[in-house]
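The chain that follows stands alone, in the form predicted alone, written as structure tokens.
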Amino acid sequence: MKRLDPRKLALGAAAPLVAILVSLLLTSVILLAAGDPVGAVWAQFFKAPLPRQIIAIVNEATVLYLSAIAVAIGFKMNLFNIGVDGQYRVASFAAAVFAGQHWLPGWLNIIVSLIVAILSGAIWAGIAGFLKVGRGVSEVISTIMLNYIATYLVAYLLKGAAVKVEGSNATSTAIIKEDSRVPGISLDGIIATPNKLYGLIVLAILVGFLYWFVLSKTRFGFDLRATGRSETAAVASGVKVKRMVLLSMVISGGAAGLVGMPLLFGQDYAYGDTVQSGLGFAGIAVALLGRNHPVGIAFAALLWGYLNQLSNGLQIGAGVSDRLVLIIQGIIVLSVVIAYELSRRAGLRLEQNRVAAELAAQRAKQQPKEVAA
């Protein structure tokens, strides 16, 4: 059994603590070298969030939680897969053609849209994968690459698969008929509002349990870690490094294939050239914030849900741009990379005092053992 070391649970909670009171310190000095209210704005980001508020942050929480696993399973193997945002869109577009054409029935039609988004996904992020395997190019550089090419081919091929709208200017898939759409899940019972959480927040929620599964409790799992850790480590362990790879960039393809699902099946019922961007780069800072645990992902995203939506009243409360909320979310990131590794630096430093404490400890038990002798 490993020991719980409560020191080091405790520098593990901290960290992001820590990074938010450094974030609030930071932004108020900025918003005083602006000139701007610094207790009118941080009276709007504090006040309880209204019931409608609190479903719409959930809600965003519930995409941002899929994004940030998705490139938490790069960060795993230590691959960086900015690639997240042109997966999602390349997914979302290939099922909503699939679920507009009504081919199956009710779920089954559900069901199998969610397959053709993962599929999709996985099959756009295996090409950074090959081409990193097999050429040796960086996951970074490629995945941004195929981030543009994904966006301009999907607007290039929705013009061909756009449905015309009477009366209406936008550009979308065919609308998607309700016995194919998820129903959404009411609070009214517990809060006062007829807004509804995703369905879909049940695949999040799903998606979140076999990450963690796969990661702690299988073969597979622990032969990914090893590899993000220690490519040389893994080999001499029998673990085929470029197989990893590949197979990692796969699988947090086929992962980000669904972050569009709860928009799509929840709220859209199409795709057009509306859809919400972005999404992709959102997931990395929450990945990094949530320290790529699950759990920890949970509270990262809802917090970024929380900062977007009480964003919105800054202008009409505090007389200050909604904008503000980037420079916050930008500096909590940079001061939870900070925050972090200074706690790592310190765990490091414990581990080292406790084990040149017990070596210590070990030979005065020696020593009057060899004087006796």
Given for the second form:
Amino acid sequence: MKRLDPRKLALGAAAPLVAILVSLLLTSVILLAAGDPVGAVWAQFFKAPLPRQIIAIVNEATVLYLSAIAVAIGFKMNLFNIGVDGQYRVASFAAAVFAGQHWLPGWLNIIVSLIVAILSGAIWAGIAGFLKVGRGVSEVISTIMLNYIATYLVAYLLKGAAVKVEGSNATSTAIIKEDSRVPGISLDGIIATPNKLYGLIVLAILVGFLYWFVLSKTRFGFDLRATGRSETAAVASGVKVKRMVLLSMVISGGAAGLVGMPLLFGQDYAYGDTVQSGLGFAGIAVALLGRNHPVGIAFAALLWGYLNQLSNGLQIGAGVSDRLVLIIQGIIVLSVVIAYELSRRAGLRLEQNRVAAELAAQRAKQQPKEVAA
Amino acid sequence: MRQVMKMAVAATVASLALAACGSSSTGTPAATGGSTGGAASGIKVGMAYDVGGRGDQSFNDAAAAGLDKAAKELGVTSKEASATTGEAESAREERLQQLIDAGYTNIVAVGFAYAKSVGKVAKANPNVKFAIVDDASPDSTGANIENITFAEHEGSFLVGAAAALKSKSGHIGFIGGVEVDLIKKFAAGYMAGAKAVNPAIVIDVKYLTQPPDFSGFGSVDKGKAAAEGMYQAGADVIYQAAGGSGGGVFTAAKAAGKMAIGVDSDQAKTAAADVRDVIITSMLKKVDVGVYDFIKSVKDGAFKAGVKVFDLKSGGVDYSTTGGKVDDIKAKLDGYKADIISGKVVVPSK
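Having seen the form predicted alone, can you show the form predicted in complex with its partner chain?
So here's everything in the complex, that chain up top.
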């Protein structure tokens, strides 16, 4: 029914590329204006990453990918879940406390902890979903508020759950023992570094697959997308919109709950005050950049991870402020949004021209007949 | 059209979020370094700062002062890099490793967030010497690591005593930046010092933010609002251990005509000129001395791994007398100081 138009496909791919080019150009202008060495900056930028840096980029991308998928589930439903940040912190804390108790042995402990994380994230997001369905509160407002509440709640609970380590100024939950850690994946033989990929990268891939499968291959996914496109049309075709809103919020929160898991089981082995923060907000940008597409998001997450890890090289190698990375990321997001919109309009025009041409051709075919008759 | 609006809203929020990530800096660009110093000694020092970096007028700047002194007096060359809010653990490791790769084989890591990364990178680079400020946990213990720690509670005891001696209302306050164990140590010493002078004294304690939100170390507005509240409630001296937020406490003290106590550096010299007269004393935490001593020990070939405690006895913490506002009680404060050094008074650290 829907043929793949090569010209449309090219347009789709061109948009992000043009956006990235435009952002590089704009960044150069900023560098020149600030009197920073443009050449040295781009030399750092396009230097091939070292093996250990590749691992760091992929690991960072793994976490960002999970966060972006959680955001994208909401986007598909026209729901704006800004609360992924709070949801993943609540879930990470709950899972860290549970896993640290070692009520269950080895792998069983990991699996049940993952379920604890999904449930905690889902419940936290469910509050916003319930408020929207039951009270008509915008999820944008309620999730932002819930982020603050999450910060204070977790800080308060952490005080009770913290385990004191002599000589340390950090506060953290009990360290998960060896048998309940997810071993890293070594790329020994492919690239030369002792560092390893998070074992839970497998989980991220699985979540990405499920996202694609459920949205595009199931009745539920169809209903969800239909509600996102047009609520009235969805109601007319028998979709219970309120139920869909609540469900998609809960699922988005469940996915958000997994964001901190590669960190918890592959690196930190505890939840504390030096845990990586702000992943939920980065996920919004990555989801936008990847156009909510499971493969697009993967590329966007890798790009984001690549940019993040540049901040050290820029400071040490090129002598410019690490804020430059934030500027570039901001410009990319804005250019991408503009480029997508322009390419959408261009695509629309292509479509209109094609339809107009076909109609004209039809008319041209019909006209001689009419004359003949 | 709806799609466009949605995208626009999303983009705005995303950029806001990014902006928020950056806002913990005080706006001063991280001065990245170049070579300084006259007579090159061949010693190359890599500095890894905490969030905020050089220019935060507080903790990082104290470390930077030690480096600057070493550059001038010992002729070392240096390279500096600072942490980004919300960065991954791997980013900290990468920072240390890149400094080493660039040839800066004496590393100073500023702040306890570096504990794990210093431990890991030090193991991978046994020939490189490390110093970490504010951490002595098993994570950062190694044959090539010096752990620079401070007895902040001892110094805080003295300014607590000063606050109680100076207070007319019998009501004082403490404002901490973020409620982490490190800052609670400041509060514990302060309260013990105040109660040693006046057991019935009323002490208000407030922390500006909760971890992992570390904005309490860089929000002048939050410091000001909290201090205004305390002064209105009757407190007449406030001790702040809130990094960059401390400026707001001084502003509030000036407006209320009350007194304040500075932290880390001698803030009667470093704070904004118009508020210096409200600062009766400061609790000195000599991070600069710690950093300088580490670099000097490396240069002299006298590096020693392990915990080095900078306490009252070694002069690593102290109270300042700039401005002459505590001259009348100096004898009493020095009495407490002697008692702590001799062990007659043991200051609680939590």
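Positions refer to the first chain, counted from 1. Rigid core: the largest C-alpha set superposing within 1.5 Å between the two forms. Being a predicted model, the structure only gives us computed values, none of them experimental.
Is A360 one of the residues whose C-alpha moves 2 Å or more between the two forms after the core fit?
A360 C-alpha, core-superposed: shift of 2 Å or more.
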